[in-house]
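Let's start with one chain on its own, the form predicted alone, as structure tokens.
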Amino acid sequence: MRNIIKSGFKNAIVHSPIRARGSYRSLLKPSLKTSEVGILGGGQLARMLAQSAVQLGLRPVIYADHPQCPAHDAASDLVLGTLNDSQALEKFFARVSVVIFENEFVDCEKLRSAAIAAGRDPDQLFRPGLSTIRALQNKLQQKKMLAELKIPTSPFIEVSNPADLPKIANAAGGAVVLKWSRLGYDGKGVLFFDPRKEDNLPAALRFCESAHSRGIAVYAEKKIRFKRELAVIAVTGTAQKRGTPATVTYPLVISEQEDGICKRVMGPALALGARPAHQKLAVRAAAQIAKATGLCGAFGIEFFETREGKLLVNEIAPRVHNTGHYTQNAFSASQFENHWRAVLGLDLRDPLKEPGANQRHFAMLNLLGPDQVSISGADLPLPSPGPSSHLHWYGKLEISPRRKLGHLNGIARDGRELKKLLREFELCEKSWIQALKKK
């Protein structure tokens, strides 16, 4: 598989960094003519971005397809429309000074066309830029870019012909992880394939056929025997320092998944057994990725720590990320605030320069819809956080299995307190689930 994989590195896409653009009101460069800023999307990430924008004196305008989206009551205003509604997009783009993304699952060409029709310069309106979103929304292109940058990642190969799957898997050692290059998240668009199991091949073929029917490439990764998953949130700004956009990072954290969905985050990883070299590698990788792709704002990088002690990049998300929600309570500036600071040209708050940044313990627990529970209504039971917990609720009116509904944050002085905090989280979640099941 090694020789096959190497041939896939040749077509990596590497983009130049974007240049510094306009900034917010008189505090910065005067190119923003209004305090209204746009968020494309209305889910929980948009909600938390809007809340942070208000704290900075901005007026966040949400573009969403439903009037009761999670972000609706955190926004200054709401523009309704789908991502295919050119007229609604034009109205939205004409109104705001800058547009940021809740997620990368967008059609960049449609957005560019709508921006031009609205009389806006796409290269100045969107942050990150559309070329950056286009490059990073494709995970196969991410892998090729990482290889070009010599940033360690798991071996991979594009699956052009699904009939080759048994041969590809055998060359990789007997099992591979199949992934859609686009539209995969929270465990969707991912399938484990082991040719030694007779029932695996039909499911793998259907997986590939479903992707190819949507014009989505599929690639196979060698299955990594990892010790744990780690993650880091980085933020790159548009404010120039010595000619280069500044990049700051939050501490490396441990991320635990359940069925492909982030369940809990704990940190700092350095205080929980991670090697100092791993944090240095993560910080260096973040700076390389930001420079190569022109990233602007917050972005998340997920890693595998292998049993042999290597650190491999798994995926990159060009936006605020679930593994960074703990920053709302653990640091003076959250990933959401720093995201706005970055795209508007404000100075970034460097988390690692805060006193005790790598000693302060913290945790986050995602609150997911329980299995076999599907209910709706405005009077749904809310979790009751313990004395050391902070509840961040998303205001969704429907609960379904595995749906993200909110999260708990907390900080602790040391590892012993961290264990107590995690237990507090678990008790809160357990009582909440029991209340839901009585509805």
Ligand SMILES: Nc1ncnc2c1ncn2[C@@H]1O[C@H](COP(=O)(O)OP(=O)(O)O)[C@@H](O)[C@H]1O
The other form holds:
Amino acid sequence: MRNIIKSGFKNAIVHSPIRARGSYRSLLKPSLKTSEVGILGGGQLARMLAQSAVQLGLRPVIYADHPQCPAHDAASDLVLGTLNDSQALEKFFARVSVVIFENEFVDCEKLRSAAIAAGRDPDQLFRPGLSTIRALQNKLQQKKMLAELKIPTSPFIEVSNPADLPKIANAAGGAVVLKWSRLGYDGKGVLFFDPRKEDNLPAALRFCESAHSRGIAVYAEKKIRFKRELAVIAVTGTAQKRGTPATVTYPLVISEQEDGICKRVMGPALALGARPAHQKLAVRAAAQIAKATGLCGAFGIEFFETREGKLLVNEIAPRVHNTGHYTQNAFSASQFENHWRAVLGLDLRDPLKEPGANQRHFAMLNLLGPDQVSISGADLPLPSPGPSSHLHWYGKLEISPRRKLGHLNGIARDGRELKKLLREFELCEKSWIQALKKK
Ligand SMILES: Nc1ncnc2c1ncn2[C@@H]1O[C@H](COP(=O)(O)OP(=O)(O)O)[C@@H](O)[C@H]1O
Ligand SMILES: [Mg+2]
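For comparison with the form predicted alone, provide the form predicted in complex with the named molecule.
So here's everything in the complex, that chain up top.
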């Protein structure tokens, strides 16, 4: 299998800076006498973005399809509607100074039309811009861009004809990982395929068929024997420093998944055995990606550290990311705050310039709905965090297996304290699950 280098990917337009410095109130158009800022989406990321906006003195308005969504009680107001409801979108776009995204799975054309109908300039309203979202909402496009930028990534090839799967896998040396190019998340849209295992083929064919029937391309990636997964959160501002957009980066972290869902994050990776060269590479890749795609705000990059010691980019998320939740308690400005700072044209806080940024240890544990537990109601048992843990709860009214319900954050002075912290997380999770199972 070989990398597909020739791609239709065009460098997205880098939008013009709003303004380098000053209060965000002065950035708002005079005609829009509002400090209301818009968040498209109402899940846990929107909730944490709204919490951060309130701390900055802004009035976050969320656009969501459910009045009791996780973000509803953190926001100043809610506009109810689906992503297909042009009228509700127009109403929302007309009142806010800027719109940011909880996730990238949006119909950019629909958003553009609704913005125009609301009398707004789409190039000014959305951060990041719609061309950036369009380029990064497609993981196959991402792979092509990475190849063009010569940023190491696993070899890949589009699967246009599912009948070719065994041939493709054999050419890749055995097992491959099949991926939907769009709409995949938390391991949905990812399937491991081994041509030597008889039962794998029917499932792989179904996987391709269900993507193709929705107009979603499928690609196959070489299965990487990784030593561990790493991740980094970067933030690109609209403020320009000497002509180039400034990108700041949080430290490289170790990210552990369970069944494709992020379970635990620990860092800084440099203090936990990662190579300084890998952090440098991650920082460089983040700046390259931001420049090539015109990114604005926080974004996450997932990596594989191969057993041979290479660092490969797995995927890019053009928004705040689960592997960056630790920043709420480990850094003076979280990914959520830096996201707002970036989209509003304020100076960013540079995490790697904070004293001890590469020494202070930290961890995050995702609290997922336990297997075989499906309950709903407002009075569900809450986890009770230990003395060194901070609970971030999403207020979801329904618990189902593997659903993200909250997370625990904590910091530690060194590796020994970090182990103690992780043990504290585990105990908290265990007693919470026991309480849930008694319900
Ligand atoms: N090429 C690969 N080789 C080995 N494991 C992989 C590969 N691609 C993905 N995975 C595993 O599957 C998980 C989910 O894949 P990913 O592409 O990140 O999808 P999602 O968008 O659902 O996060 C990864 O975090 C990793 O554990
Ligand atoms: Mg992923």
